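First, one chain by itself: the form predicted alone, in structure tokens.
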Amino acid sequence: MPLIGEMKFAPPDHADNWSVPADAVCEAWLSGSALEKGQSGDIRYRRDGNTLFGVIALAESDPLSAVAASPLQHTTERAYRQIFELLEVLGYPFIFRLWNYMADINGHSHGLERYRQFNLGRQDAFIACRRDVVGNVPAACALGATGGPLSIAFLAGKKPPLAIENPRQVSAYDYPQSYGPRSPTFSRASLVRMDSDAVLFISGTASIVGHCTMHPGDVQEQTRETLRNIEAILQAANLQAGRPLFSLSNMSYRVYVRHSADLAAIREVMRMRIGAGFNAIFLQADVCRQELLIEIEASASVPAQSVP
């Protein structure tokens, strides 16, 4: 099947060298139909009658003007006015799942901590492109690496996709000032139809119960938080589905790893949680708030006739 997008990670070892090495992990997206390929400003993509893949990645640079912007709240800004340019061009008005990384999420300068000014930039650039920034948000993750550009993929199409929320936790858009001057603005999932596939993307998720973090310093306990998180996801987007698609052994998990020394620990958690033959892969990443320590993504899909 043609190759529409694809995600390499770096093992371990090679975690400070941006280079892509020979025993890069890949994650792959395939298609069943003849694709497309090409390039816009700084956005390479791949697509076919129904869906878009493309990855952006800019070094971080100060804005030309005498705007009051830090150099990542800046880039974020014109990443995002980038990718929503192309996708109406294009005629792909709908993301499904993006995937954010940048270098040093919980530093600060300029007197907010980088995470903070991803969150600005990213909300500017959606207000700019009237886009919405509740409600109706795409599924996203938000992580960290040691160095090198803001790098931003993406997964879009033709048919809106149904965002799912968590009820045991505020929505990311929703949460109070004291989490910065701008709330994230993504959904805990996202449920989509892509052509003869249901599929469900569930955002990057942490050990957070309504808006607060719990278990700090316990790896094993944030664990278990979080996947009860997923599982309450999972519930949701059943309860939208009208029937028990989804489960935790049916996902496969991406799962970012603050300190690598924890790893056996997560492993032994999610194996006892969800059994032994549990797909996932792991990297090592800083997660968005300083004290949480995992973070884990998931997707699955079904045959699209399942969902009514």
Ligand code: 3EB
Given for the second form:
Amino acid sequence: MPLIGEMKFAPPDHADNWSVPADAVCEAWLSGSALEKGQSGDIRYRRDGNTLFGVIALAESDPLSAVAASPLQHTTERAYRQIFELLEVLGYPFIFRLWNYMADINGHSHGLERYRQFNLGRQDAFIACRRDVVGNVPAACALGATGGPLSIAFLAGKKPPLAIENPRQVSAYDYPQSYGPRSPTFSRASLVRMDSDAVLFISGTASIVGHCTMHPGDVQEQTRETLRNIEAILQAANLQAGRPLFSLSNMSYRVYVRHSADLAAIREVMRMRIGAGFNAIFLQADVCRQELLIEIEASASVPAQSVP
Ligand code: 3EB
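Can I get the form predicted together with this ligand as well, since the one above is the form predicted alone?
Now the full complex is given, and it begins with the chain already shown.
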């Protein structure tokens, strides 16, 4: 089957170079039908009749005028505006899932943590493009890379996904102001019909209950709390689907680990909670709150006929 998209975690400076090293870890979305490859502005994409996968990588640049925006805020808003415009023009208006990667996510400049600058730019673009900023928002993650441009990957389509929240957590779009002047714009999960599959995307999930960070300094407790959150999301998704389609054991996990020395401790908790055969890849990344040591995202697809 042709590739609909491939995701690289360290985008090359020369965006045209799509060759992937033999030992690279890639995420591939496959399509059963013909694909068109395209480029528009800074976005590269592939699409079939129902689904589009795109990637944008933008170097952080200063705003042209003296508007009170940091380069990261400004660049985030530019990137999201490009994404929304392309999706409108090509007719894939519904975003299923977004992956956000930026350098130095916990760094401070312009009087604000960089993740909070990102949240400002993201929400401004959603509002400018008349998108909902509460309720019906895409699943996402936001992680810190060691360097490089702001890199955003996205999967979008022609049918609206169902946004799912976690009853153990305050919705991120309702986080109080103490976490930044603008709330993060994402849902805890999305349930999507993709061709003959129903796909569940669980957003980046961390050791947060209510809106509070739990178990600072204890990576194993953070991992347990994160898995409790994922279980709660799975329960909410199964309720929406009308039957128990999704469980910890049938998900594919991507685990972002702040300190690579924690890898063995995290694996051990996952093995105990999910079972020895769990399917995961592990990546070193910074998480968006300084005290968070781990963030886990997950996805699974099941035949769509099983969803009423
Ligand atoms: C959290 O629950 C942890 O800003 O897009 C997870 C998933 C997190 C997505 C985002 C942030 C984002 O708040 C951080």
